[in-house]
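Below you'll find only one chain, the form predicted alone, shown as structure tokens.
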Amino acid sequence: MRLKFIEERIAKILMSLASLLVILFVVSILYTILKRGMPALNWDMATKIPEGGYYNGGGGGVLNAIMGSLFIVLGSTILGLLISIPVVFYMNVYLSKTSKLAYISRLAFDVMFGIPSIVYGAFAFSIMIYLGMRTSLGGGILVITLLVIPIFIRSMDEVAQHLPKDLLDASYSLGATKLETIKVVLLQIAPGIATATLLSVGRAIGDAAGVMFTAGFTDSIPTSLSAPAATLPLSVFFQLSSPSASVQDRAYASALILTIIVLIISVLGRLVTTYFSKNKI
């Protein structure tokens, strides 16, 4: 009993100071972009696209960053659920937990689930020479989508695989067809949903190489798919490499506009994966 009982406060030892560690490298990240973006942060960062020289100090703000950053991750989210929804339906209802298809989809989207973004870019880019496409809003839309693919089949997956066997046997009992049993399994799955897109959007919105190559840059908001499109994450590199200090501090003020973005966005997706819950069985 004595040697259980040391073996467990050992645990807990361990365990409290992994979770101390992990809050103070947050802390110590919020910290470091609220001290050096905060006094360079003002409206019209938020307002207005980039003036003559901005990178090398002029006026104007990020804008352009901001709205190319939203259109490519919204853009890339609604794509990606289209693709992924029907994936993951197909594995859980029409296909059985010990398919040969299943595993080898299953291990597929593991695999690709660790891919750097850099080599989906790699591969966009390719794709897009193929088709004489130019670096442009579309081709940005076109690497995310690939990029959150496996998260999102992933992440959902995990939940429609856990939901209880009684349940879809319960409804082909009724008569229903595996099609009309999909209306019940989104029900359910409806919270890994939820949890699958906030954890996707917070990997495109932040993801830099890859759209590097396909997006391209530009200080203008994108009016068309084959406009190019400006990002945060490059916009605060393009910004942290400039020689003038004023510029690397509007790099952690585009920092810290990223960083609210995220945060409100995680709000509305716990908000919603709360709400969705109250369904679950």
Partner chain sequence: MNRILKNKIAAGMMFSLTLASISLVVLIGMGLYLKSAPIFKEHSLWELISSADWQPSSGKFGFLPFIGGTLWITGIAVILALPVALLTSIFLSEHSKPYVKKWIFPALDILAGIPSVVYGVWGILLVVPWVSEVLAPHFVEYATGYSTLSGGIVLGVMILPLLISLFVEIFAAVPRDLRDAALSLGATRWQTSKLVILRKTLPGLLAAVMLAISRAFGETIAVLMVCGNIPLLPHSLFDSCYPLPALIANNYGEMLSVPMYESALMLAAFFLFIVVLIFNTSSRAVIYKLERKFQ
Contents of the next structure:
Amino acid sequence: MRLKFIEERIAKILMSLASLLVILFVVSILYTILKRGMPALNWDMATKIPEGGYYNGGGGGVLNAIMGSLFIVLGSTILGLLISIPVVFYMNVYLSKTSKLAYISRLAFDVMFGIPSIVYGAFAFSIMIYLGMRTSLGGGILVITLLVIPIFIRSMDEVAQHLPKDLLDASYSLGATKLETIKVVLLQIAPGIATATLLSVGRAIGDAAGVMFTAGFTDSIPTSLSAPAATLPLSVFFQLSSPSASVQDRAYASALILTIIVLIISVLGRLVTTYFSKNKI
Amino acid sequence: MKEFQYKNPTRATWAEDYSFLNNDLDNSKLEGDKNKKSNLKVTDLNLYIHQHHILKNVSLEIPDNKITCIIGPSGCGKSTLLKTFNRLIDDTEGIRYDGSIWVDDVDIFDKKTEITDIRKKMGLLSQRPCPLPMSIYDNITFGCKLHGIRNKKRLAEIVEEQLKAVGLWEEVKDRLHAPASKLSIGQQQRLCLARGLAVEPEFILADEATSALDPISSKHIEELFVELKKDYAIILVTHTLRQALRIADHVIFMYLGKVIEAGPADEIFNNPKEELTRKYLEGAFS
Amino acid sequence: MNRILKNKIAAGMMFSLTLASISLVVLIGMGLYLKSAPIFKEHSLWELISSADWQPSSGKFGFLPFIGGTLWITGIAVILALPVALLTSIFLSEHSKPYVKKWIFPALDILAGIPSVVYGVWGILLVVPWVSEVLAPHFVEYATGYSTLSGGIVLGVMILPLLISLFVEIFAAVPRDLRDAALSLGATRWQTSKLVILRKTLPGLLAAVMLAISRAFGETIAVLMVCGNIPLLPHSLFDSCYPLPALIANNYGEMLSVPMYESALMLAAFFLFIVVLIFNTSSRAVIYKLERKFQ
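Starting from the form predicted alone, produce the coordinates for the form predicted together with its partner chain.
And the full complex, kicking off with our chain again.
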């Protein structure tokens, strides 16, 4: 009889420790990045592109990579939304719950969700070679779009599957066609769309393996879709492989910038999600 | 547009007062301002969901400018019948039907019939109020915009008219652009009614529309139905006999997917022809 | 009539869009297979995965070190992450007070949102020195710290948020009654978790672990940064290793000059694709089934 209470005690301690460990990891990662990134972080890092000899300790910053990353995230998010909203709408409003096509699509998007970005990158690169394309901003955007589509679709679908039948009926009984019901559906799943965007922006900005071969790397800010584009994760990676300690320090600073951007996005996302929930039934 | 008289629900004795239900509306005088009679006729309707025969040889006619109550024990197919009228039932898995339903002499099952036109003629009020996820104002204009009304001034007029018609105007006129979900559940149901009326339907279909509401809100909705019947044919599915007794002009009794008896309320309630109807009314089963 | 036509056209377009997105999976699979096919003309599949000899310039493509490296790192990551994830998620869904959730859920969100390159930097700054200076001296004479173990640790932390969120979701699907039944029989909370919840959800938990494994398989940058990248099968946890994704990432740019090299790297990508395909579909099947059971 006593034994089970002792067991309960031990279990509780272990569980608390495990949870503490999770928090410890977060603190440790943030603290490490902050501690090593802070000394090399200065205004130039975020506002200047690399000057000559940057990778040997010359002046400048990583604005090229920041802008490249933002362009890629913006492009892929817009493309991703344009593709995934109709798909989610089709799966949930036009197809019935037991439809074979809906089942197969969900499975396919699950698989796509699992495909590593390096595989997308390699696949896209070999197609680009085949087409004679060079590494470019456009190529990077396309690969990241492939990467975020399943994230968009899966997390929006999660919400859309719980659309109240009454809501659709209410719209239909006013004489709306299924297409015209999209406004109602979009407003209802708006918080889901916001969450999905948040998730995919996070994934898109942090991805390095996918853009490695497709977007390339450059010291200037891309001016067209066919120009190569640097990205922040790759910039961290390349600076880190430099033998010079001062360049490595700047890698840590760049990692700090990346982390700050990700955290800002996540906080903003939370606010936006709350805002979009206001009309929800 | 139709004109409505609105009774103030806040008057002291309102909750107890059912006098409005009795005789203050004389049906014979109420030809309404419509020239055309609304007409809904069902002939030999059979409906199956997978193997189940849900509606069996249903034939009936819905009179205009009356409240028709469909009564019957739960599971008798009354809600299904109601949703067949505007073919919301179409999206159900494994649905099959034959027979026909005529709305203003158009067969709604005909392939050439555009279902959105049929649905526009039928305002639906569901069991639980279901406002669209937008503001009060947009809820009402949603349907109008679909059917081509774009003029902002006209839309604002419609909103005011319809909200007045359901007695919601005074309560919400200062917060028309607040989310509809912020209203109380009784207000939401009245908003849904106003939303349905805004597309100028001929019929109002109500599927146990008061069952989720508190008694006061229920009475409010019932009162509205009685007012509205001068312009619409109202079809009410209900499982509360007392509600049918209060407001029905015409009653259809269904049992196990069949129409057992249909006729004027007085006849059915006071002098049912069928044994089953009598038993149901006596509360032998429900 | 115009509106009706619009509806029909839109339906057609959305149908094609859906179909196109689905066929992408097939397309990628086929593309990878076709690209890697040439290598099978010279080597058999068995030869490729059983040989440890990797010398692309002399036409030797032994994938064993890479497959071994991937398996090692993934295995370590799962072994390390599983108990932590399991305990934390039981704590979150069965035992904890609201304020605990208020702290842990945002922490998990941050953990899930941190880019893999930042994990890599953290690995280099903290995990690698720790392994090399604190842990390794107890076992071996010299270790750089860029090792299988470091890779496993970093990867383990990376899959934590995924595992925990999947677990919490699965626990949440267990009906309340089941818990109440066990508790009212006099079981302690932990006994309820252990005997009822865990047992009831075991297939789902396994499926979640498989999903996490398939995610771990493909993780590239963070692992690449800390695992040393030497194409030899590791003999101990402190040896360097070279997982498949790192192989692709490190060599893809330069492969064009060496014959068969591209084909070999595409085969590596194809391996990853197949593993993800199998793991994902089977674990999804289990989860779907489980969801239906609880509904």
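None of the values given here were measured: they were computed from a predicted structure. Numbering follows the first chain given and starts at 1. Rigid core here is just the name for the largest C-alpha set that superposes within 1.5 Å across the two forms.
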Displaced residue check between the two forms: Pro86, CA, 2 Å or over, core reference: no
Core-aligned CA displacement of Ile104 at least 2 Å between the two forms: no
Core-aligned C-alpha movement of Pro116 between the two forms reaching 2 Å: no
